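Heads up, the chain below is alone and in the form predicted on its own; it's given as C-alpha cells.
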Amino acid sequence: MKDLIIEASHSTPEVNFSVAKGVLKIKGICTPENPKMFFDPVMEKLIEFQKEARSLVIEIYLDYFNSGSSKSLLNLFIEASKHTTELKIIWISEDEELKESGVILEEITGLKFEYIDKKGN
C-alpha cells in the first residue's frame, strides 16, 4: 500500500500518511472550499489502511480551520476510531483558541487527545 501525500496550498493543509509507520500528520492553514472533497482520498485511505493494520497516530498541527474542515476532521477521527485497537491522536497547537477547538472535537468524539503547546516554538 503507498503513502498517501497531499502538498499543501494556500487554502488546504499537507497531509502526510506514513502506512509503514501508521501516521496520519496534517498540517497548516484548511480552508478548503469543499472540505468533504479534500478529504474524501484522507477518508479512503483510511480504510484502506485499517484492512491491513489496526495501530495509528493521527498528528494535527493546524494553524487554522475553518467549520466545514471541523466537521471533517470529527468524521476522520470517528473513522479512525471504528477499526483502530490502538489509536492515538496528537494535537499541536500555538494558542489556546486551537487548543480549544481540539478539546471540543475530543469531547464530541469521546476520545482521548494528546496536546502539545508549540507557543514560542
Contents of the next structure:
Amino acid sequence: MKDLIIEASHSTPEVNFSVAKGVLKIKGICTPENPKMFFDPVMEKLIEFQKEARSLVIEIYLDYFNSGSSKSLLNLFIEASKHTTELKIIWISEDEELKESGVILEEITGLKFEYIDKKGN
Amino acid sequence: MIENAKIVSLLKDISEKENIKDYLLVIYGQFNQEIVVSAIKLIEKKLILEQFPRSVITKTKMICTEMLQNITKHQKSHETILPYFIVGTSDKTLNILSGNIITKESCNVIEAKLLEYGSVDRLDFRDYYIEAFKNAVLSNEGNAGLGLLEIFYRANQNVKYKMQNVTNELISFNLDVIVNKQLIGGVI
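Return the form predicted together with the partner chain of this protein as a structure block, the form predicted on its own having already been given.
Expanding to the full complex; the earlier chain stays at the top.
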C-alpha cells in the first residue's frame, strides 16, 4: 500500500499519510471551497489502511480552517476510531482559539486528544 | 466613478453607525476563492502589524473565511449593487461587515438560521453549537450549512444583520460581526 502525499496549496494543507509508520499528518491552512472533495482521498486511504487492523497516529497542525473542513476532520476521526487497534490524535495549536476547536472535536468524538501548544498566547 | 462614490458613501455611513475609526480592508466587487485567500492573508498581516493578540487574529481569520466564502457561494449579480467586505476597528472592537445580493429563497433559509442562533442563550451557545455541528451533514458540494453557526460561535453571538428587498426575487443582505479586540467574552 502506497503512502498518500498531498502538497499544500494556498487554501489546502499538506497531507502526509505514512502507511508503514501508521502516521497521518495534516498541516497548514484548510479552507477549500469543497472540503469533502479535498478530504475524500484521505478518507479512502484511511479505509484502505484499516483493512489490516493497525495502530494509527493522527497529527493535526492547522493555521486556520473553515467549518466544512472542521466537519470533515470530525468525520475522519470517527472513521479512524472504528477499526484501528490503537488511535492517538495529536492536536497542535499556536493559540487558545485553535486549541478550543480541538477540545470541541474531542468532546464530540469522545476520543482522548493529546495537545501540543507551539507558541502559547 | 459612480461605484467609487457609492463605496465612499457606504464607508462614511458605517463609520458613523458603528463608530469605526480605521479601515483595515475594503473589498468591493465580485468575489471568488482567490480573493478570499488574498483577503485573509492581508487581514492577518494588518492584525499582526497592529499587534492584536494571536487568538483574536485566528478568530478573525476564521470568521472572515466563513463570511467571504458565503459571499462567494451565494452572491447574485445586480446591475448597480455589488458585494462588499470590510474590516474596520473602533476603540474596543474589530468590526467585520459584508453585503451582497441573495435570492429570496436563500434569504428565507438564512433568516431562519439567524433568528434561531440569535435566540439561544449566550451561556448555552457552546452546547448548542456542538449539537448542531455534530448533526450537520456534509453534502457532495462540501456544504454543511455551518458557516453562519461558526460565525455566531466565534463572535460570541455579536452578530447583526439587515435584509432589504431589491426586486421581487432579490434581497440585499448585510451582515455585521463584532469581535472584541481583547478577547474578553460577553455582550459588546
